[in-house]
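Form predicted alone, single chain, as structure tokens, below.
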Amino acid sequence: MDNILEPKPYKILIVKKLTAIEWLFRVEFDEIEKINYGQFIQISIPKIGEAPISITEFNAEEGWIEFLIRKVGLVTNVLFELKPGDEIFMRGPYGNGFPFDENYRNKNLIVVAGGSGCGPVRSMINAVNNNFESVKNMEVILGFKNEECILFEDDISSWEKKSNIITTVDEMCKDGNCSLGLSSGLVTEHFSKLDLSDLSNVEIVIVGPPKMMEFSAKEFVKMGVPEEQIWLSFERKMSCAVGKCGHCRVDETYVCLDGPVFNYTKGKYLID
């Protein structure tokens, strides 16, 4: 019988610095057929520890997956010391991911992501961008603290060719003038720019800090979007990732097993 908690070694292929504390890691992987958008992997460093990291992109033909990793703890501190050719240990994928085929296909898909919350939605946005016929339309709002914190600029440039992409920063742009194509203000300040003319055919995905998800979801509900058409993705302290340790449990809900993606009808009770 396979040990579901046993990690396997994989080689790092590419390390790319996106911001001072957020780097992109491309790692070889041999079980890509199991991956759904929005799932996560448990990454471990022997004698150091283990951390859950969202899969931000994957390529079945070339056999790799990518992670957006933020330097925030012991495991990630060591990860930032590694280079291409080094090995890390991984197990997964885990979680339920975004229900694209069941709920988003042929719909008006709106994605709102804040900061490193861009990581879990990037593979789905890329997939739609490469096969735009899979949805009726896609609009994206990306929120960052300031211009220096903007992630995936190359991807954003590609998405802008087909979709309404609003990239906004919380802090006032330098000298009061934002770079070309950049807006300022909270993500919620830009919801009026979205096409919500057909509320029956819209699905909304929100990923980011808990308060950002809470206020964004409440604002969409105020605008008439049914709760059943809003989806949240949670980032909690997931330790075992298989529903055994209880670290991620909120009441009777195991975020690692039942999430990290939740419909707002349930997710609204999980926001801290």
Contents of the next structure:
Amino acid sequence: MDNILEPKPYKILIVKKLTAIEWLFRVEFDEIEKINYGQFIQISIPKIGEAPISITEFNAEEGWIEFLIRKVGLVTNVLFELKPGDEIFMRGPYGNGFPFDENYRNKNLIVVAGGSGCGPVRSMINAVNNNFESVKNMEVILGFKNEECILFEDDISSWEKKSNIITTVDEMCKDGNCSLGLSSGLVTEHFSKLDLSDLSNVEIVIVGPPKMMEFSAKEFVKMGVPEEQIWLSFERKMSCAVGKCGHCRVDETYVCLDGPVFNYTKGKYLID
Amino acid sequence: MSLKLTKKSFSNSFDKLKEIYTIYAPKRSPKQGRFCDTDIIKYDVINSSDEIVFNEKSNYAAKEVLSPITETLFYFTDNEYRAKKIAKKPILMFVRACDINAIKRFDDIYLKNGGFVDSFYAGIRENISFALMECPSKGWDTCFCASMKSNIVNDDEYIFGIQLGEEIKVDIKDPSLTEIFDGSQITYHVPVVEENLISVKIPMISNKDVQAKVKDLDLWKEYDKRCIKCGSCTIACSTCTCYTSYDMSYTPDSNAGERRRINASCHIDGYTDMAGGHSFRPSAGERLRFKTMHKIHDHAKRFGGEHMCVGCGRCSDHCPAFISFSTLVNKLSVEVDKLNEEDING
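What I would like now is the form predicted in complex with its partner chain, since the data block earlier showed the form predicted alone; can you produce it?
After this comes the whole thing, all chains and molecules, with the earlier chain placed first.
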């Protein structure tokens, strides 16, 4: 019997600095066929510990996965000292991910992501961008604290060629003037720019800080979007990621097993 | 088959059992209690039948055998994690009916939840057999096993039942044990505790909206000041399974060490802290609500069986603020009845 908690070593291939505290790590991986958009991996550093990190991109042909890592905790602090060629330990993928084939295919897909919430949705947006026929249309709102916090600028440029992409910053842009193509204000202030003319055919994905997800979802419901067509991705403390340690539980729901992606009909009750 | 044994005969039987099993039972550690000059009774390996504490409730639950407070999972070196080896020798545990039911709740989490099997737990669990110890006719003063239906165990869940009082009686369920015991035949079956000194009414939450409203009840605020978030209740609880993993290295300058897990408590600061600083349920009342609902609603809702709480009463026994869990659940039941009624009447 396989030991579900045993991590295996994998080599870091590329480390790319996106912002001062958010770096992109590309790591070799051998079980890519199991991965769905929005799932996560348990990353281990011996002597330091384990942490759940979203998979932000994966490539089966080249055998790698990518993580957007923010330097905020014990494990991530040490990760920022590692270089290409160094090994980290991983197990997974875990969680359910976004139900793209079941729910989003051929629909008007709207993605709203805040800050490092861009991490879990990036692989799905890239996949749609590379195969735009898979959806009827895609629109994306990306919210960041300020201009310096903007992530994945190369990807955003590529997405803008096919989709309505609104990149907004919470803090006023420098000198009151935003860079070309940049908006200011909270993500919810830009919902009126989205094409919600056919509410029956829209699917909305929201990922970001808890308050941003709560207010965004409530705003879409107010605009007439059925709750069944709104999806959230939750973040919780986890030790095991396999439903044993209890840290991520809310009521009868284990975020690691039943999430991190939840339909709003369930997600709206996961308040604690 | 049931037998009456002399003390000497049982001692001989115990020695034969010891050859087959590593034997765990509630054991007294003199002067090791939480207060000066008090003893503690907790599960440990025993070598003599005299060490089994039969007439008192153990201070800590039987779960410690399967889920020690700290447990090594892996040994790591530079480039590998190696899982710890699990002893192959069968284990015999002297337990009460609630303990067997509590370990079944552990099975829900560690063997079934999400379809993932925890190898460390499974490795010990498959080696375990139970000897069912008789309880006093109504249990002890804080017990409410009858309300939680954990007073009953099936005949195939233990290998023999035992009364270890002035008289020693055994009810042998596993036929292979007949040669172990030597005594005169009697009629004996471990009696079920039909009722306790206290009873608990479990709230029946009618739907998800009522469940959400339970979170806002004023009832929980009463405990904001009273509960001191010490986690004593969860360490003593028969069914609390949560843990946190952590790494330790043997010396600061070596890359060799262990990944361990330690019992965690949803009452203690840090339980929900995420990197970046966000956390959930800051107040004591919210934490008590979270634990209470898990014990008498959430677990059963997820697994479709009995409630997680087995009514052993150890949380009430240990609480330094004298919070009675049975009283709390009965108070909650009254409030939930009101919420259900409001929900029906719109």
